[in-house]
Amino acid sequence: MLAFWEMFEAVRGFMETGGQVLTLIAGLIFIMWIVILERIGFAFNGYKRVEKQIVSAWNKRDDHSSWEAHQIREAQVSRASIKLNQHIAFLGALVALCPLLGLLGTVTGMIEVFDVMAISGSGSARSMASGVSKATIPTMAGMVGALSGIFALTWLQRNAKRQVELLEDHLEVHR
């Protein structure tokens, strides 16, 4: 329990040092990882059922060579692709927002530094330390969030593309 309390205090201190923008970045990263985990869960569990239903329905068909059969196959592949790529654009937007919010934190932190310099009339490092930390920590947090999200986003996009190609291979057509 003591270790949990110490960890909580460390996180709280870090969040206070980074300013309000850091709280916004933390919320954004939390939402981003919820979406990423949902997509990974769908890729490993939900999509298997979808693929099984599509392949089963296709194998029950007698006609695999007519123009109509080709159109049905294309429609099934498109539906699977849409399900695999669901929320990927939203995830890309969240990944892109992370460094931008970090930049916002940098700007607001530097404004605080300049305010301190204007009020105190000096460039004392001690008086500017709070503003400098509010300028640098959100930038770091935004970059870390974007980097972690870009790896997951890339994997999800590559997995979706590969699964669609595999589905196309499973839906045999006769020419």
Second form
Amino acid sequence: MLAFWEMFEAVRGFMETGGQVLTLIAGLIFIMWIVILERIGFAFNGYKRVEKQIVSAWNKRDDHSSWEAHQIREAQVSRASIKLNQHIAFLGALVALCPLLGLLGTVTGMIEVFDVMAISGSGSARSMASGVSKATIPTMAGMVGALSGIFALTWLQRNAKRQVELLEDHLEVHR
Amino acid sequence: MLKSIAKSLVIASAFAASLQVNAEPVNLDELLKTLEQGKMFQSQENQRREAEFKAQRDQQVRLLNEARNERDNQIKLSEKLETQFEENEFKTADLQEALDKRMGSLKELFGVLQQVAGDAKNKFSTSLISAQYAGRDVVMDELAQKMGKSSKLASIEEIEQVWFALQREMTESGKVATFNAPVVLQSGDKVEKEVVRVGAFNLVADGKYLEYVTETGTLAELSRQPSERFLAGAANIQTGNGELVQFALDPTGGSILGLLVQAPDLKERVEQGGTVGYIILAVGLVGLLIALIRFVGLAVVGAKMHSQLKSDVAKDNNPLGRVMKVKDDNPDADVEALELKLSEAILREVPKLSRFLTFIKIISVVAPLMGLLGTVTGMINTFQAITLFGTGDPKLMAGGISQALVTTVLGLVVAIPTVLIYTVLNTRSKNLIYILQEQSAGIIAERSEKGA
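Instead of the form predicted on its own shown above, give the structure for the form predicted together with the partner chain, please.
Once more the chain from above appears, this time first in line as the rest of the complex follows.
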């Protein structure tokens, strides 16, 4: 319990030195990872059911060779592909936004530094320190967020592509 | 010849006669006599003058002697006074020494008193408590100056005054006091108001923070007040009677609140961005408007397409229905012709679904670029300021720097939501297009199989 409390204190101190933009980045990374976890869950669990359903419906058909059958097969593959690729583009946008938000934090932090300079002159480095930490911490957090997301994103994209190809193979066509 | 002599003589005698005697000279003898008489007269006159001059000379000599005597007397007096002065100097030195000896530790006391009075004067002149008790710094200043001159001694009353003033400053800094004072409002009017003083930290009137202008010793309403939640405490402390009140305190005694006036608010920040900043905001606004229109459009089309997916009758009000209608319109067409007709119908629908999306994408890319443009123009301004004024004063460069930074911020503020909006819209329109491109034929096939 004490260890948890200490951790909470450390996180709170970090968030306070990072400023408001860091809170935004934290929210963004939180949403990003919720979407990533949901996608991973779907890839390992939900999609299996969908695939089984599609394959069994296809196997139940007598007709596997007519024009209609081909179109129906293509439609099923497309539906599965849409399901697999759902939220992936959104995830890509979130990953791309992380460094942008970090940059926003940098610039707002610099504005604070220059505000301090305009009021108290360039003499006191200590009064500028708060602005400097607000400028640097969000950049770092944005980078960390983007890096953490990009691995998951790449895996999800490759997995979706592979699953679609596998599905196409499972839906056999007889001539 | 003789005639001419006689003539001139006559003229001369006539002159002489006219000057001295009225008697007319009738002959040369007479003339001679007259001349003699005149000469005698003249010498008499000269003698008289001589005597007069002599008398005057004696007079001058006497005066000179008198002046010399006077001078000698004065020299004697001065010598006497000088010796007396020297004697007196010795005496005063002795007396001073005696005074110093007798004052002893008292002299140190007066030195301390002077120092304390000077310090207290500086403290009182900036203290908020002076708003309630005016004129304390003047009294302290007078006392310090008086102590500086050794000719005057402080009376016990004056010494006690310092003690009392310091004690009062200490006591009052621990009190929340209410008093009436004239306050200069933001409009410039001077109004008598009930002012609450919180220790030596803050002054509040009518729920607003006041500043104490030390130069004039007047109270003025701060032209920019802190945010609403702090003002509530300021209002409560005035109306509250005795109970505990939450109050936002400025521990620096007003200097943080004073800096608050200098810190720009959101509107001023945006204004610092200049023309480039406004252009970025305008572009962002256009992007948002287009995104809103596309959101509504895609939501309507998507809802209609999904209801079309559930129904068997092809409707004319949505892209999928229109594509499916191709089959109904050409019941006799063979597979190849039908496929061509379908793809033609789909091609007609796709641009309507992805309309304006590229524009939003362009805005999301252009906004940070425009921010960069603003950054560079701001830096140009900064360097111009440096060439004109040098790097000595950072305040002169602040305008250009804040323009540079604010435009970057505005560019990012526009770009970040635009990127998100574009992705969401693009995913939606792409899903609809997938349904048209890859599934329309399948949907038609499923429908015909079901019907068969």
